[in-house]
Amino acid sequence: MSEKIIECNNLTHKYGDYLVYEDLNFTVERGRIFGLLGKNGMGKTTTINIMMGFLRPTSGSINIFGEESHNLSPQTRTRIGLLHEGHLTYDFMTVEKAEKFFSRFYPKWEKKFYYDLMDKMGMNYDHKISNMSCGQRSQVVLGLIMAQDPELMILDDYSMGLDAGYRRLFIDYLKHFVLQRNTTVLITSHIIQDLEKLIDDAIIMGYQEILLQMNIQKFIKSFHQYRFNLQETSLELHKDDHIANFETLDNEYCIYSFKDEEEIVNYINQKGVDINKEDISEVSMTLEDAFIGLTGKY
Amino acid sequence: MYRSLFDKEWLKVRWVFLAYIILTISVLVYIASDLRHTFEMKGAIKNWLAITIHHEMYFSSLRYLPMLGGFALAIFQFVPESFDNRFRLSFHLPINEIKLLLYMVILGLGAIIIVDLITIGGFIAVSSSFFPAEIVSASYQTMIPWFMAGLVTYLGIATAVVEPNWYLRIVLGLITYFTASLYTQGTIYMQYNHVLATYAIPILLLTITIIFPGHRLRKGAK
Amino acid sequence: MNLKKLSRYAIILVLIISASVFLPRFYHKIVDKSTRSPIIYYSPVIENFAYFQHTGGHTAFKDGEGNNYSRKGYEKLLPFLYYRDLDKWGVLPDTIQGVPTDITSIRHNSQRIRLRAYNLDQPTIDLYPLFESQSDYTNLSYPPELFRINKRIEFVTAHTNKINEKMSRQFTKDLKEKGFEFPAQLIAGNPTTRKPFDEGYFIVDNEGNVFHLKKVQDSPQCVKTPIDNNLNIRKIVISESVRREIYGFMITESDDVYLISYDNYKLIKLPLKNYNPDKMDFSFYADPVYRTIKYDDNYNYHAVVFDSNYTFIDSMKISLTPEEEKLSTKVKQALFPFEIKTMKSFSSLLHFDLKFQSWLSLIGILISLGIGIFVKIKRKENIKENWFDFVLIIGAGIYGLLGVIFIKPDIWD
C-alpha cells in the first residue's frame, strides 16, 4: 500500500449556522494526480481552504504528511507547492525577482525549470508581473511551483482567466514535469474536460457529500449514458443504486448509471415497464459529460 | 530566507519610503527658508525671544510629519499583501508567521526611525545656524513625542491593516487614532521630557499587536 | 501563555489605556458646569471685603457679612478698582482714607503681580535677554543678545549666533569680583519691553546667594543681596512697578513667600495659611492703601489683606462645592474605575497619571463583569482559556469590558 500524502477525515465545515458539509473522508496517495471536482458551492474552494491551512475546519482535519493542514511546520511547507486561486504572486516583482525572492527558501530550487519556461514565452527577465496577461502570469506561477520541486502540489483553479492555448501550455507543462518528478498533485478546475489527460484520480464533491472518489478511466469506462423513449407508459424515477442520474424530458428519458446496459433493462422491466435492450441506446461520454451527468446541470 | 524577505520590503516600500525622505528634506529646507524669512523682517533677536519667552514653535509644521510617514509606510507595506490574500503566499513560505510578521515590523520600524534620524540630524543642521544649543535641544526634545506617534501610526495601522475583519479594522483604526494623538497634545517646548518613558509603553505594546489579527489571518477568521 | 494571546492582551490594554484618557475627557465634556470662583477684594469704603461671583447666567455681588448689591454699588465699594466707572458717574470721592485718589495717583500707587502655579514647573529655555536699565530712552527695546549662565556669564548675539565675548568677560569678571559662584540655580527677570523700567536679574548662585544684576551703560552693575543663603529658594517673580516698594516676590521649598523690598532687599514674610504653590494660583495686589494676597486652588478662594506696613487686618475664605461632592463625580467614580489624566490645570507639564477613583467604582466594575459574563455566554466563548479577560474587566471596569468585548478571543493553539 502506497503512503497517504493527504488525509481527509470525517471533515465537517460550517460558516456560522451554515452547513458546508459533514464527515468528508478521502485520501491522496504518493504520486497521484488527483482532480478534486464539484460544481459551485459544493465546498470545493472551502476544501483548498483548509488544505492549504488558510482556514480551520469546524471539526474533523485534513493532514498532509501527517500534520494538521492548518498547522503546518515550516520544513512540510517546504514540500508543498501552492497555486493560489487567480495565480497569486507578488504582482510587484519582476520575472527574475520573483525566483530570487522564492529561491532562498526552498533548499531543492531548481530555477532551471522556471527559467526554461520563461525562455519558451521569450519573456523578458525585468518585466514586471503586474504588467502581465493572465496567461503569463500563469507560467511564472506555474515556473516558481516547479523550481520549488515540492512532493505536493495543490493547484487552485489554474484555468482561470486562461485562453484555451494556455490552459494547454500549463496542462503539458505540469503533466510532463509531475510525471518526471513523480509528485503528488491535487487541482482543481473550472473546466473538466482539460483534466481528463491529466488526472489519475477524481474527488467528486455533491451537496454536502463526495459522490464519488476514483480512477478516472475506470470512471469514464464504468459510467454510462442511456438514452430510451417511452410512448404510451411513464416511469417514476428516482435516484438509487442503478441510477446515478436522470433526465427526464416529455418522453426521453436519460439515465446516468455505472451498470451495464442489461442490469438497466432488467431494472426497468422490474418496474413495470416492457423495455428491450434494443430500445435503449448508450451514449459515449467525455469526462465533462459524465461529470455533469453524475452531479446534474443544477 | 530573511534577505528574500528584506527585498521584498524593499520593493514595497521604496518610493513611499523615497517619498518621505524627500517630503521631509522639503519641510526642512522650508523651515530654513522660513527662519530666514523672519530672521530678515523681524530681527534675529525677536525671534529667539519669540521662542524662549513664548515659546513659539517655528518647526511646528513637523508636528504630523512622522504620523504621516508611519500611516503611509504601513499602508504601502502591508496593504499588497492583505489585497486579494496576497499574505497566503507569505504565510505559507516555510518560515513560522510569527517571526515573518514581527520581522516585516522590525523592518518598517527600521525604515520609520532612518528617517526620524535623517529629520533630527537635518534639523539640528538647519536651527544650529540660526539658534543656540539651549534653543536647537529644546527644540529636538519638544518634537520626540511627535516622532513616538509616528511609531503608534505605523504599528497600529499595520495592525490594522493586516486584520481580516472590517469592523474590527475600525476599531483598530480608531485605537490608533487615539493614541497617537496621545503625542501630539504638546503646545510648549519639552512638555513629555519627564514621561517620555511612561509614553514609551503604548510603543511597546504595540510592536506585538500585530500577530494576533496575523494569527486570526492565517486561521481564516472572517 | 502564548504570543497570539499576549499579543491580543497587548491591543486590549492600548485600548484600556487611550480610552481612560478619552473616555472621562469625553464625560467632562458633556457634563461639566462653569466653577463659579469668586473675585474677592477688599474695600475700604467699608473695612470688608467686596466680592463677586457668577452663578449660572447672573452675578452675586456681595460683601463680607452677605449683604447684597447692585453692580454699581458693589463698583462704589472699590474706588480704587473702579476708580474710572465712578469718574464718569461723578461720584469719585475726592480723598479715601485721607489717600488722594485722582485717578493718577490711583494708578501710580496700584500694582498686580501674578503666580500660576503652572508657572512653577514651565520647562524653560534657560537664555534671557538682559536689557540697558539706564537707557538715554523712555521705551525699552530688546538687546541684541541673551545671556546664558555656565561656567561663566555668555551673551549670545543673536544675528550672528556667536557669543560676544568682550561682553561675555566683562560681565563674569564682575560677577566673579562681587563673589558669584558659578554655577547658577536660579535665574529671574522681567524680560519684557512693557513695564516702566528696568530692574535686570535676581540671580541665584550655585551657593545659594542671591545677586541682583543690571546693565547700566552697558556695563554689570552687580549687587550681592543680605538675603539670607539658605533659604532654598524655589522661584523668584520679578514685577517693575513705579510704586518702587517691592521688587517681586520669591517661594521658598518650603511654600512660604517672601516680598524682596527696595529698603536693602529686606524680605518681608507673608503669613499665609495653607498655601500650596504647585496647586493654588497666588496674586499680590496692592492700591494706594491696602495689601491684598490671594491665592486659589479652583474650590478655597483665599484673601488676606495687610496694611501699607503689612500688618495683619483681615483674611477671607470662600470654599465652593469640592468636586468629589457632585454627583457629576459620583457618577463618573461609579462609570471608570480609574482615569489616566494627561492634562493638569495646575501644571505646564504633560502628564501620564494614573487616577483611581473611589469604591464607588465597585458598581461600575460589577456591572461591567456582569455584562462580560452575559455577552461571553452568549457568543459560546471559551472561557476557561480566556479567564484573564475578567481579571482585565476587574481591574479596568468598562474599559477592559469595551476591550475584550471589541478584541473578541480567537481560537488559539
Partner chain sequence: MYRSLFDKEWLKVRWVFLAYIILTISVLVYIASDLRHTFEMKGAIKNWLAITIHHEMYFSSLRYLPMLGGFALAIFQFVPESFDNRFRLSFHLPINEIKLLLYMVILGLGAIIIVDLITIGGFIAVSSSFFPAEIVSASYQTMIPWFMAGLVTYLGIATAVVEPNWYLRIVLGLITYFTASLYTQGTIYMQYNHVLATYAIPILLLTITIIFPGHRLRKGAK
The other form holds:
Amino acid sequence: MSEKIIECNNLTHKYGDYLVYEDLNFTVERGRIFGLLGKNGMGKTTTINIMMGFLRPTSGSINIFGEESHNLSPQTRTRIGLLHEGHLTYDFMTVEKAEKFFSRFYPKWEKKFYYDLMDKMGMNYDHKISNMSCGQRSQVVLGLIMAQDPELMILDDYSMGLDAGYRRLFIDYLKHFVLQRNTTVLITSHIIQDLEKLIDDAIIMGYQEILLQMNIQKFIKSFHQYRFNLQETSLELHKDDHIANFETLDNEYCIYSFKDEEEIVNYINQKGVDINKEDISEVSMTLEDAFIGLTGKY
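Having seen the form predicted together with the partner chain, can you show the form predicted alone?
Only a single chain is listed, so you will not see partners or other molecules.
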C-alpha cells in the first residue's frame, strides 16, 4: 500500500465572510509530484500556509507524515523542504558561505546536490549572492532546499524570477532528484507548460470549488476541445455534465468537454441544431491549453 505523505480532509477556509474553498480533499503519496494548480486568488498559497501551520483552517485538517499541520513537531519540519512565496537568501554571503551556513540546521544535509546545481550553472563558489541575477538567486535557494535532502518538498511558485533556460534546468534536475531519492513534491506554478512532463497528479482549483482532481496524463488524454461553425442558426450553451467550458465568437463555437465526439454531436442535436461529426473538428491540446480551456481565459 502506498504511503500517504499529505492528507487533506474536508478543508474549508474563509477570510471573514469570503469563502476561499469548501470541503477540499486530496492525498499525496510518497514519491509522487503533485501539482496544486489554479489562477491567482484561488487558494493555492492559502493551502500551503495551512499545510505548514502558518494558518489555521476554518474547518477540516491537513496531516503531514501523520501529524496535524498546525502542530508539526520540529523533527517533522526537518523532513520538509519549503520554498514559500519568493526566494530569500542572505545577500552578503557567497555561494560557498550560504551552503556552510544552512548546513548547520539540517541533520541529513547533502551538499553535493547543491554544488551539482551550482556547477551546472557555471557558478563560482566565491560569487556573492548580491551580485547575482534574480534567476541565479532562485537557483541558489532551490539548491539549498535540495541539499536538505527532504522527504517532502513544497515549492510555492518555484518559477518566480527564472527565465526559460533556468526553468528547464531546474525541472530536469528536480526530476532526477525525485527519482534518486524517492522524494515527494507538492508544487505550484504560473508557468503551466513547464509542468506537463513533470507532475504526476493535480488538482485544478476554481472559484470556491475544485474543477478537477486527476492524474495529469489522463486529464490531457480525456479532455477535448471541439470547434465548429454554425452559419444559419445559433446554439445556446451552458456548463453542465457535457460542457466543461465553452467559447463563442460570431458563428464560431468552441466546446471543452470530457465527452467523446459522438456524444457531443448527439448533445447538440438534442438542442435542435442539426450537425454531424463531419462538421466538428477536434483540436489537440497541451496541458496549458487544457488548463485554460477548463478554467477560462478571464
